[in-house]
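First, one chain by itself: the form predicted on its own, in structure tokens.
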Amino acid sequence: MNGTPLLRVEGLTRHFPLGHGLFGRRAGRVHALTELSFTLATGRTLALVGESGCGKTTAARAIAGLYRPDAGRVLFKGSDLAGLPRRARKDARRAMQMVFQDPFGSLNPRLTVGAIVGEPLVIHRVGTRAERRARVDDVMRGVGLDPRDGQRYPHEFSGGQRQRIAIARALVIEPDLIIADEPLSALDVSIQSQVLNLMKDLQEARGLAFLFITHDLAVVDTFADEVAVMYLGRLVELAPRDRLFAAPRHPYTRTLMAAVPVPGRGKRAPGSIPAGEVPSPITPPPGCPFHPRCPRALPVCRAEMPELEDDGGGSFVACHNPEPPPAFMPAGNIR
């Protein structure tokens, strides 16, 4: 086990299939997500970046098991979930938690918070009764929230509470990783700092991996260690934070770069957005996908899916004409 990472993901592809057409033909289908692959350590945080329909939630449910791929591996501490045995499959599953984009919808408004946060325990029969009840109330302690809050229900919160209720939900098993599916997206921007520093603590103070979800580039300086930026259901760059800020390869990334506002002066680059509509998953380009819109697409763009290749530097990137690296690469982030 020595070396070997905690998630590893192997073209992992989910496709879903349209209504069926004359005839009772099948209308089409949905490339939500293609040939995803990439590795996560232990203790750290890869961001899953891109805009909306671009396949991040479908990559972090078939991660998480709630679709099933129709290609691909997802491979937990070295095991392939889909060969082991229920018990063992279960067992891993504990070990890999899910936080949800909406923190009012993913709560069962039926039941108190501390049921809410207790659940996992009781489905996987963890403790006494008493020892459940132990943890649940140490559990909300640790993310900010009142153990006497137990006995109110989800509408009585704010969603700042609500999201830290489904953090301590994810906690309270005790996981190794926690897969966090745009967790910030649905709260006030004074909020998701306090949940954003609340993540960075416990990461911290309990080793955790997260698999991070989401469309905000700002977010991901604070917090990612790594970035696997997706277009089209597709990864096109995968490098380190600091490299893929400083320098990014893909002209993809630097599209979502130049769309991050900076105080006092608006976008990065006024003018740099390309020309035209994302393309439909239903029907996606030939070759690479981000062709129609890229300022450098080459005849072999349109013709030829690229790789994901490694640059030399530390960086994967997808693409027949990246952007050159630059003569002198600093350490740290130059921004």
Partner chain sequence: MTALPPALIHVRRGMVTLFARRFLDHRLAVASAVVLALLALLAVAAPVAEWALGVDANAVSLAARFLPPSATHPLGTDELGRDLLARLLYGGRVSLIVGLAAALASAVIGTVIGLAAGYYGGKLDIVLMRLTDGVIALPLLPLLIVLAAVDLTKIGLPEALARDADVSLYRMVAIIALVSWTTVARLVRGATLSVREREFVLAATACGAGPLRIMTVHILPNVVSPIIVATTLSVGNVILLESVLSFLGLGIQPPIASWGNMLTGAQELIWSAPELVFWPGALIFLTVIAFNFLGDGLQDALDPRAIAR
Second form
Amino acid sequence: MNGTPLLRVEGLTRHFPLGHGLFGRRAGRVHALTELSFTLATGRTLALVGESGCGKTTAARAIAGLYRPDAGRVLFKGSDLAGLPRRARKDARRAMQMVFQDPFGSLNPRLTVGAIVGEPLVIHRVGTRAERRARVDDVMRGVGLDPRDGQRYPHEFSGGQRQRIAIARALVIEPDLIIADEPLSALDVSIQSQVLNLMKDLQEARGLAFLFITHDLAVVDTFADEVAVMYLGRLVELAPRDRLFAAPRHPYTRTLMAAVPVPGRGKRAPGSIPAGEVPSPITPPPGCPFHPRCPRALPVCRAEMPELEDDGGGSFVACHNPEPPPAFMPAGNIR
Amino acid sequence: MTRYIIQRLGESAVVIALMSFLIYALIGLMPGDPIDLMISSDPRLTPADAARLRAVYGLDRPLLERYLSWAVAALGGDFGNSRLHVRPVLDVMPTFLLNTVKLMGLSFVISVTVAIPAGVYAAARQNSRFDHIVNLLCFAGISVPVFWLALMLIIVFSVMIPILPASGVGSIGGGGVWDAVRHLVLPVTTLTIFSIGSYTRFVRAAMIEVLRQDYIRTALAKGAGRARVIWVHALRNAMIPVVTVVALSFGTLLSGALITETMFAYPGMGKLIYDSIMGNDYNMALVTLLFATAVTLAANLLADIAYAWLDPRISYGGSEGVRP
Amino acid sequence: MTALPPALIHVRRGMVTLFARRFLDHRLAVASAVVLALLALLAVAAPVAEWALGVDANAVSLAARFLPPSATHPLGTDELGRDLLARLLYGGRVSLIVGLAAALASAVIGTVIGLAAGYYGGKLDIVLMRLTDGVIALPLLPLLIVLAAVDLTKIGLPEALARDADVSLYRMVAIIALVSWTTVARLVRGATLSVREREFVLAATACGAGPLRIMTVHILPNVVSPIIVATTLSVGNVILLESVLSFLGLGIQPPIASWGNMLTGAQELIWSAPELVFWPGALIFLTVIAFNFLGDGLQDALDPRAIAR
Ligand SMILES: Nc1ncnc2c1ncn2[C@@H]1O[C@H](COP(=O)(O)OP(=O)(O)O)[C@@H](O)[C@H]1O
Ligand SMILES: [Mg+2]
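Same protein, the form predicted in complex with its partner chain this time rather than the form predicted on its own?
Zooming out: every chain and molecule, the one shown earlier first.
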């Protein structure tokens, strides 16, 4: 693969300051996201997984430019969004759209569905009013909504329909990348697969790239090309999907897979459900953030933060004592 | 804490300085000027004389220059003479101030003495008949035009049933303490009706908020005496916001006092302000208005400090200071 | 509009009914709405009443001073022989117009300030909220008196215009709005702070919407409830301010009648004609209390969790 990747994230960090303590002392920072790095190519899907509170939403929002990062940068089609002048940044935003976690919160209750779906077109001054209408109708049909519903308000729709509205809004301007923050978590299981299939179809039809955030490994299995696993704000493992499922190398990935049965992959992967509580992101433990819960922890894990390293087989893992690599490589990871 | 107080004092000083300029400028825009007044009292003065006089008094200089020379004199303690009282402004003020303190103090004490039990009781029995009646009376107090209330009280108690004097602080020739008290009844009643409604609502709202809190519910559930929980524990906590809003509403009380004093020809600060504005007494208007502003700001500052002091959740240094 | 499935019609209606039911529960607010509608109707119908009675609200007649109530003069005449009822109706017109206009103007000022402070936050928020606190803290009535007393010719207005009675109306609206926007500003700021964090605002930002669009399209429509409540509540205050300034001779200038300036000479009338003193003030009282009840009821109906003023 050559040329600039569609999306390149380098050392992205966001630590939320906590409110001021008594007498103006700073009370600390939430280490929501620390040094996240990865690349995503055109037309592919990267799944970002991890337990609730590990910084997935923060990552998505920092990448979309909604949070100012404390360190690191986001290169979209080779240029740093934060460094662009206002106009150019607005243009860049055209090609990067977002679907939020909560389909109830992410639609303005005072706008009609038609206005919501068509808003990106209005913001970027695309077409005439009539052309925009036609485009909105098209997209609504594309996601399985009745264009006549454009006159109605969000509260008249079910969660699944709302998420379709949100997806239609992300699609209407024909972006190259969609950042989807747990788009299925608020939906019923039956509707989840519908929406997931919709996104898969769209990807095939339009060559869209997805940054797909989820805590559900079953979903990852059907949709992702690559998987990034986060723990306490840090990337701990980044691997092609099949490789990750066949042979997770980070002990955390392993326990995560043990906790979730993966349909179609036979029995649960061996390993134990992690013991103990997730440490607070305000006072992350020294060394590897996972060491207090890690079955394979060594003394060095307590002191030193492991670097994310290429294991030579297409995976990156941040661990002093990773699981052994698989005996053979599944075919899926060869690009 | 000390740093916070110093910072707030500094801010208040800046506000006072800005207000003094603003008021100075506005007063310069009121009808007529001192020379016009001289001309109207002495028909022999020609327009040329007037121009010369303006130059002598420096009235032809730019506004900022005139203001600065006033400010320099004022900082040295010289606020000029009152035109209406023909005495230095500062000599006139004390008696008026004392009268206002009497009026506002008395009415404040009465308002609070009634507002606290009424508000607490209404909050403790939300939506009871008592609560509804209190609510109705509060709205009436908030909504009544003070000048008309004064007129109606005068009509009823001085004209129809002439038992109380309608104006002044004492009968001509003096009549002792009893006479002075009789003169206070109507003004104090007016000002009390004006302020009591909002005070009661403050108390009621704060109590409802406190009674919703878990620790009060727990205390009640544990069987602590209901009366004791409400009147001691809840009331003590409700007083924090109440003290603050009451102090913050000082400016409103002052406005009420101005109307009340004017209506009853009661020689207090409010009437002094009003008369000096209407009587082109520029020096007096300027000083009394500034004084009223300074006192109001001081009340606000005290409210903020009291709030910060009483509520441990507030930080003093941060920029995200919370106001009730 | 397309036909809704029955279940959805139910949802839609449910929200409206909920509001209506909570509002109707507030019997005083409903009564107030009726009273205000009647007052507005009467004020609009002032010329009709004049014509029906065959009187002229501004015609001075020294022969007809202090007439007792009669068929032509249902409430009698005033100290200049003018029909009291007709003047009260015209006065209501002025008080209501000035009250509503000044409340709307202050709502606009307060909304702009509250939106900007809440949306931008940071330094701008601190500055704007200090300004708001500062205005709230000032002794407003004395300052309003000074503002109302300012000689407009001294700021360059032509003599004729400065003395014009209609100008006194606009001027009242302007200076009252200048000091009454604080309640709206605070409430809008508070509401903006919470709406700003909602995901649909982030979604619009992610799409590339600018601050102006975010504030007008996304935040404003979601903060109308506090604006409506605060504006309704401030109408009462505004009418009180207008009436006291007019009473002091600094507000609406005769011959235009306002409830306030009808009482200007009242101190001389308390002996001779106390009923002339009663009516204008009673109507101010009624109007103000009705607006306050209405605002209270709207507050309960629109946001049942908000604490009372
Ligand atoms: N605006 C914020 N201010 C302070 N802390 C935050 C903020 N947003 C998220 N956090 C904290 O950052 C951590 C990561 O949150 P988030 O990115 O929402 O996780 P996830 O989406 O993986 O559940 C959590 O501990 C959360 O409490
Ligand atoms: Mg999340």
